[in-house]
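Below, in structure tokens: the form predicted in complex with its partner chain, a single chain.
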Amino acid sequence: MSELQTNHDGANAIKVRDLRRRFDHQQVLDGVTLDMPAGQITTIVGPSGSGKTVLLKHLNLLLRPDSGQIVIDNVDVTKLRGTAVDAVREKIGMLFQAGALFDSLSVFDNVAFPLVEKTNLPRTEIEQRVLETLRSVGLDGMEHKYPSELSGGMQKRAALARALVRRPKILMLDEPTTGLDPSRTRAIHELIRHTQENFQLTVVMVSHDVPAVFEVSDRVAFLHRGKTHLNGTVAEVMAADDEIFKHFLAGKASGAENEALAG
């Protein structure tokens, strides 16, 4: 990790300060404070329903907080409106929990979509970029299939390719491995690490694959009851003497939290 820090002078790509958000009568985010350094993989873990997806959707401005701050590349994005929002979003690639591939488009068209809609690249260049990105996620030869014809793991990889194709600076991943078997999980983790290193991405990942995901993470944040209960490097968090976190890890290890597989 030290070499990553020298690469990026340890600057924080994303800073979250005391973020709060309530839905109806439920305080989902209740003061989240978190730093995500540039060029590192920050993984957010926590029980199902602890607000991980809600937090991620605040980071890419799909949801707005009741109070608190989100600073991305030194810009407070919580107050932005209109085209300024689009400018922030263009820096971010997002993989949704359920993939969110467009059913009506082939894998090729799904991955090409952000380029076709948002750039003026010539057709040949788009084709080349799409095929190259598909190859990097191990989906070469699958470009003419439709999302419904792919397995869960292939859908995740196709969605990852779509998130990557515009070469974003920041990659947000909502449970990239949930529902996959251990060997595929490892393959996706390696892919994420590989991509991160290749493009020097800042990665924010939500994951249920505890503790496997710690191997590819630089930092870990543990959400509990809408707060960042623990937050630090993997080594720091693993060494923390914290009953709630240990309980969470133990529950994971015994496979108690099966609803996680629903994603």
Partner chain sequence: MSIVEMIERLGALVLDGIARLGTFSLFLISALFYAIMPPYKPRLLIRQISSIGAESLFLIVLIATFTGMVLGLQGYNALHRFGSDTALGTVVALILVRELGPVLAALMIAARAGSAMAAELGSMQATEQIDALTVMAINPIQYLVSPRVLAGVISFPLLTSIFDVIAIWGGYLVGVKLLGAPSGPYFNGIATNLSGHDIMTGLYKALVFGVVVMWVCCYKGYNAERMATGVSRATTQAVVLSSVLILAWDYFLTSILL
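Numbering follows the first chain given and starts at 1. Throughout, rigid core stands for the largest set of C-alpha atoms superposing within 1.5 Å between the two forms. Everything quoted here is computed from the prediction, not taken from an experiment. Compared with the form predicted alone:
- The Cα position of Glu190 differs by less than 2 Å between the two forms after fitting on the rigid core.
- Fitting the two forms on the rigid core leaves the C-alpha of Gly153 displaced by at least 2 angstroms between the two forms.
- Residue displacement note: Val116 has its CA displaced by under 2 Å between the two forms (rigid core superposed).
For comparison with the form predicted in complex with its partner chain, kindly provide the form predicted alone.
Single chain only below; no partners, no other molecules.
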């Protein structure tokens, strides 16, 4: 790994050390080490098969590593079980690639769902929180619509509101602009930056929108063959004299996902 900038541990919301995970005969994560500073946007990029989404599923505690360490908010989560895992999950908001909205529920009920299921807040407070969150993502007045009545970009905004409604400290996003055209992609990127600043969040994002996503990122982690090949500020990574990363960017610029890099 090329660590382009070293952070003091106290400033990191998430620390990953030598993370490894195998599925059958495939080593998907092969010693990932990565720091994600508090209050910044860290974007994870890399070719198909490089382990981006699998890494994210470890960070949000959906998967357990074979070995290695993940420290979130100064807690080694790889050692946790049961309710201790739930306590860490409460600090994390998650936006899945497909949005995962419930088709049968209104936008209001979709966003309210985590509060109804996981808290004992009174209905009036839930309503206030939901409407406030919808307003923050640009969906003011859309609470009575259903997902099928929304554009792709609005569905992403509704899913983001649901991820934010419990006021997490950390927001994780898996390919948040999948299926959107360039103008809507840009709008979602700007919304993610605005949301990060507005809610003072630490954001971890997996994205294929390279290099456009770098405009709203603070740091970039480039995964290659299950390892952190580059990790630094956007300026540092873009300036790195690294042939593998240059090859990846060239493939993105031509509109081709460079499968050769993932091999």
